[in-house]
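The chain below stands alone and is given as structure tokens, in the form predicted alone.
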Amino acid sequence: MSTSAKTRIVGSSVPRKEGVDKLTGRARYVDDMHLEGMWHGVTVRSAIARGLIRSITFNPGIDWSEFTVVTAADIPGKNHIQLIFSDQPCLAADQVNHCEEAIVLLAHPNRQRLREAIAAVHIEYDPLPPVFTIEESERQDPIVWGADNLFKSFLLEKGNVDDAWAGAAHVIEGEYRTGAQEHLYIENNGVIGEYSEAEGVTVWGSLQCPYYVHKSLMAVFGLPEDKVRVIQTETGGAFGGKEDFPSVIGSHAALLARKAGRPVKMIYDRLEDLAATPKRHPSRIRHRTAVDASGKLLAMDIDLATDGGAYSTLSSTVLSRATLHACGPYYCPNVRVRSRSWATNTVPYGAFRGFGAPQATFAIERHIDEIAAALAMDPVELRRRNFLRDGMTTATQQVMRESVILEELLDRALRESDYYGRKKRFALENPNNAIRRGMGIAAFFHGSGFTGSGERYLNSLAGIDVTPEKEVRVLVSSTEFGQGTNTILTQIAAEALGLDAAHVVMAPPDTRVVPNSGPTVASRTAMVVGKLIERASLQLLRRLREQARLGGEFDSDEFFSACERLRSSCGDVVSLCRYEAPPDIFWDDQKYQGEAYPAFAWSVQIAQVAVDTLTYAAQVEEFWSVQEAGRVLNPVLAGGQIEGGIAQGIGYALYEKVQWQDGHMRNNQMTNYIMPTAEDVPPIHVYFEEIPFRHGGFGAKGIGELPHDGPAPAVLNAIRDATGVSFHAIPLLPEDMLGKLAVPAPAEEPATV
């Protein structure tokens, strides 16, 4: 199904705007930059998970006059990182709440001397009892945050859950757990800070959200907004990991620069980046579900808990999205979701692609298969009977006004994968082989944009201008870090203006140049910011026709001539638009009801998995993904987003395990934090259906996070299909399967996966 209108540029796979520079090595990342007189900075971190700081001493064998030393006492403004809440200190002053918490900053012109200096800083503590798990935090003994260890809680209710159990033919319960996951972007965190009394603070860095960093720097330095400047450099990956943390490292580099009187560069190595930066929230989700004799859902009672780490950071946002995705793409008349995010003494957890939806989707899609098994029903048929359809309501009582084509997506996924044919073949082959194969399915949705009233609160501003050099510049704070922002936004502007893509460029991602169009998160860029660029471009065309004699049909020379006429009469040629919420989007923050998202993207994924019953290793052999995400602006980039999200989701399911020891990450290097390599990623088949969303940039919805939501449950459902054994936690490693797969090996030599 495709309802795309004919366009010239949108919908075509134009080359990436930054692709040639990256390919030829001309792209300059932050560690490629060198400012005159620049020093290097490092961090001295806590060695314990929780305790009071008793003293900080400096070994007299070091000539400390050569170094710049910064502690919390040197902070001129507020000692906190300004996010949703302000509980995280920029530098620990009296107490530490996790291993790796920053206490002292050092700078020196010679990076090698800093290693010796870190070892020469001695910090003595009075240890306090730490908390490391959700269960320990729930007991509230000890209290490690606030009055009750609770960062945030939500209660989502629809209908009457308590009265639904009596009429149920079956009640099925299950508990599902997900672990932490490291972002593992190619480029580690890095920034350069500069300070002057006249100009204030400037930070260059590898980051996602320039205005988030800007906001924190204003607080830490006590400066007005015109004295703070943040510039995103070329950024080698992020996945949410550079949403909040650059506010920390950016503040640290700028504090060192202020005291040193010179620019300071801070670049983490891989060990430090793995150990000290946020990860995906671990979760524990309990489902209790009532169904009738035909498998129709009657009630869902869901208890959802996440581990937030030592400080609240973005835990409330992650918890909100997990809550709103907890029921999956299904209609249920009676719903209760109680969700809580708990404090522990580990590195604070943060946003990661999908932020909350992958955890919730894992639980509901594994649970749907468990319900099907309890009813002796085909899990495909169970899903089909309960899918949301046009006009139905979600758990927040949002009416499905936009077309829902889950059944069409399901049918195509089944057809493209030969789902039933393969299942039948594997059922015959498995009893005689050590390698057991199975097929698993996951159906899911992902809300595009900020939740509820979030986009209204952001009130984003974006637009375009035209330079005297005959370039159209896209003016946004949305950033490129590998996902294709630069390309799709310039495509949208070029399409709306009737120009070639070569005439449109991105303005530098610099807070002194671009307006605050909101953060590059939440699958909002193409839909929300793209729509602003489309509107601003059409607005400029109207002005050119009304004020500069631009004709109905024109070429690029006529367009830029009209821009010069407008410039001569009005000054700069600029067109800006502010966010306008769709007219039918209303959210009640108090009741936690209403239109949770302007639009949803939808997907069905199928995994073929092989399980070696001798080594207990599971491998994904082939993967199919069908999705509806509105208009596909650039097919090659869109397909890459799907493939990349699936690869990360496979890592989440089978490989990537963060191992903690007394609050330290003890596998903080790529030799023992195992991620899927090219050999581990199977052939991935990607298919799109398109229903343009009228409030998105040329019909686009969000696409970047959607593909990460489904792989983990699809893979574990396939493992259950292959072995007949259910597993309820990820990552699922061979040692986790050992003992549960007591399957005798065949007499012949076994095949290998």
Partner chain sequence: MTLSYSSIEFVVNRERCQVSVPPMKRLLDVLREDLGLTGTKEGCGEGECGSCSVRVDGELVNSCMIPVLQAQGAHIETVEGLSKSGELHPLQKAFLACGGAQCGICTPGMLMAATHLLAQNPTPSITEIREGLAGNLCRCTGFVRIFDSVIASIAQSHAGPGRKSHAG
Second form
Amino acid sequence: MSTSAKTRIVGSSVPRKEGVDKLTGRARYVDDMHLEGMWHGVTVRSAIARGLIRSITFNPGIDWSEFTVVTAADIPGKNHIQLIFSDQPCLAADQVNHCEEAIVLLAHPNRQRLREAIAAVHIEYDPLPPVFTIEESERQDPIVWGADNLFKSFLLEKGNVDDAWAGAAHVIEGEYRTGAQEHLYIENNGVIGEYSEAEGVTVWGSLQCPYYVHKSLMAVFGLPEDKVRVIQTETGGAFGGKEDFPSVIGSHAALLARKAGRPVKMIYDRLEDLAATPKRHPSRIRHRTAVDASGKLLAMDIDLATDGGAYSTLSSTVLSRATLHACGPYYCPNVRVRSRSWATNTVPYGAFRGFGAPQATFAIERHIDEIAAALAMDPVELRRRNFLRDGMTTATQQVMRESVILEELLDRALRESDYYGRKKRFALENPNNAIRRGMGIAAFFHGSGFTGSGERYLNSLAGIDVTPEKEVRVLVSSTEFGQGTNTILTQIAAEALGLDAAHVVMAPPDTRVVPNSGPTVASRTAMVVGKLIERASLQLLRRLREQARLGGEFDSDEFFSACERLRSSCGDVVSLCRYEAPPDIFWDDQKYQGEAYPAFAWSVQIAQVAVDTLTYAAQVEEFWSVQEAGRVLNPVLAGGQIEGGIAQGIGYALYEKVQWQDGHMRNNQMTNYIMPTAEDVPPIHVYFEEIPFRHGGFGAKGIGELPHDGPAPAVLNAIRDATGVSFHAIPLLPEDMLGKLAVPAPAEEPATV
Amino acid sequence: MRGDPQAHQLVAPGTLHGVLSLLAEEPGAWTPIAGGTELMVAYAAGRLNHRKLVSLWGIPDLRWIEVSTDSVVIAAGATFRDLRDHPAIAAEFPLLAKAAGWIGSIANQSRATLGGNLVNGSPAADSSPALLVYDAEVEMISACGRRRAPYREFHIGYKRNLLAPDELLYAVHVPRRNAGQRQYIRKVGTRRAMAISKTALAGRVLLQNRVVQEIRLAAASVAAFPARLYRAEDALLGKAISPETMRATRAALLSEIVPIDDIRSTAEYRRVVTANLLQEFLSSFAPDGTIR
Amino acid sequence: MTLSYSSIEFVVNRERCQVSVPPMKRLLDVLREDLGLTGTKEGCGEGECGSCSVRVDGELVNSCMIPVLQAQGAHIETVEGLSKSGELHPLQKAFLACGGAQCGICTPGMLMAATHLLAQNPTPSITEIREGLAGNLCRCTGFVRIFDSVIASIAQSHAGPGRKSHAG
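The form predicted in complex with the partner chain is what I want next, because the block you gave corresponds to the form predicted alone; please supply it.
In what comes next, the whole complex appears, and the chain from above leads the way.
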């Protein structure tokens, strides 16, 4: 079995495939591209959060004949963005439902002229009352979406929660809130659209999922699939923020291109990207938990609500993942999770690394510490006592068939961080110090791949081919945006084929060239797509052996010679494989029961935090993360995923606050949306335990999202440890801690110079 | 990028004389631009309304630091990098050296000038509290001549200052008489680097037999412009540091600062934390070092 | 108002260049649009992210903050000038080996900031590395492997101080 065999390339830190291009400035991002005759495109956006569009007038002071102007009336196909539901218009026609909603598109050869033109489009509205919070939406007055403001709800039940309270030694309740979070990829959204009658629509862009954009363009233009082409350009960060939104901006650029009769480039600047594109769903999660005297969980009753924004986009699937992660990595016989995603009149919330799990994990992992406090128990021991173990069932009755090593992860994290030693030291030092230190822990899991039957529906196709130029090409629509797709998939193909990594390249991420291997989301690339590439490679080897006389042992020359023999007898040398679900995996969408994920990645994180009682500021001083995510395909890249996720998670906990004012993001500048800098991120220690997963590419499970789930609860648990004060909401800014901490102790280290 | 390069005129006379002549010919028509770290932000956001700009960058007469027997004189065009690198500033004006390192990042410090920081007049200006406690004087220049004023009188309102339309800030004079004094400075920003002050406090005190002989306190982000804290100073002058004087000083400080709620923090946070910083400074030389 | 263009000369990556552009055009845009040097990136347009970092006369600057007229006669170094005759710069090699680049969009600016840091201070402490790179925002790496890369490149070029693991 390949997953347990010794490997040459998989498991080694092969340098990033496109690394040299990125390091020399040669890598071509969309704004680095220029097409002959290309114009620039911009968007005229809604100034109000909700209302009817009464009129659109164009100031006669501008010579509009120089411009291309597109409104909803110019859409040849359907005026919607094709995603799960089709409620989001491509361009608002009669009504706007959030600030910055796109209404009119303009193109002109001169970018600067477009700024004046935007100001010269006057849109008059009949305002309607907007809804901005979960609570306002729950009141269902006004109704701003559908019949009841509700995008989606789930009810997950196991055992009998209602009977458990009476027999409980303790019942602990808590409410936890998380805020919106901005992806803040350093490359803003951008695309180039082109259109011709003969070729149809072509879109180049910074994006994660070429076939999502492809599907949306087919709907907007009413074109068949062979008349739509999407090409991913080098993508400067995404984190989920370029999962669904490129379908919007891609459609816009293509509409302008069609009307202008020339390519049109749309590049958002930072102000626009921050104000107008999706963010992480805010949440409010209420826990009510019954435990026995020893701390064993008896029942968990969880009410989970997310703010979905103005259109449904991905809110239902984000809610699903939040629901499935709501109980944490614990065994509990009686569970009820009611979850709902509500419509509000803000920019639609969308995919962001973790996809609902960071919200759910924040709540349960903070709550576990509250339970421990109520029981006067060590939060570490409370966790240990309730961890899921081999053979136990989750809330959806999924049996833990793969080995669960949470205790090993926990013990390693405690050891590496000297958790108890440091706690002891801080307990001595804190009383005489204006700086109070504490240690906080979070234990969590993250389901790899699409939820439930998602992977079956996706039915992904991927593979390899061999060119006459003696290159093996990986054929996937799974894209590279920093996480390492190019490197790990070429490693997998090279490993399986017995070649060097240098012999394998990525086929261009172009829907005309590569099959639909599914979206690049959900920590699925290494596990699901990696497995397809492994299978396709082994399948090709079998064919070469059976049909082209490839020997048992071979060098690369012999391999490519065999490929040429196969080519002359069969035409192209291509090997594609379609997704096959692991056996014994069953998910019931109706009952919301069964195998929620084919595999889980597990992690324990520990944060050391210092709270300054003079400034009420918390600083993460050191961070440890131990995880089991199956086989590690490339240690350098995997470590980078963990560290980057933790840095984002620390930002989520302590720095990053989206400030809304009447539905507008008012801090839409990098100087006012505060992400951690090189001086704010602590030293991060990363450790992997590896248990190869048979159904993942060379044993890999998902890794990309996992690390973002834990930092927020670990950090707030550490603040509780340091100060004795529980905080229940993130982002937790110094202004939120003001007045909540005990009277500051005398300064031990005066800051005189 | 929302600015239009064609909508702005930019000239670079290359000499101080050339710049002053231009300002004298059309007073108020020309906006000086030095390192650009403020104006270019407004420009990129499409908010730069000044149509005619005159560059001060690369003019040797505006970029020097001179040490005389009684003061260090810093030309307005000296960058924060220049300030950080200067041995006399590091040795005698540690608060200023430290504040220079607070400015944005290395790439901002290489361009941002002391003059730009002061003329822009942000309430959060990093260099201001240090200059206020050092009793700095500003020297202004126009084609008609030069004049000097105490820096504490330079700001006269939110982003308003003493400069006439044809005038430039020429230099900042910092007297060298801090030997034996205790000095304090601390900035509380939105993060550790690349941060704008939520509040910052600088202090300098001369003690004799535990009695305050001379005291200077100044803060950023607690009023419409960087401000000396006169009432807090008065509460300390001539007194010994005791729990009572510290309480009185804290009350005096809270009575004179007028911070606001804005995108970076709240008025309440600024009030409490500024007072906490003051307390930290005073505690550091209180008799038992532990008075709160 | 129609404004005249200025003829501006400078040296970019050891080559003399001359452009005729409006004097308020940002150095960033001149590099990218007039000289085709698209390695220098725009991330925020307000001097906050450092993606557009280049060196001008030996100083690290954000090229989005400089009207090109102020670069008249300057010596400018961009990411394209780092590798010489096909050989990667030691920092580029270290970033490749240590995982200092992920999505790559901050990488050119980060490399210029790191180059500048080492030019000023060939053996910086971790605190000095953090400060030297604090004006360059990276959203992918959490900076850890960027610090590792800088430290590794020092070890490479000096064969001196051993590489400390990624503890700050």
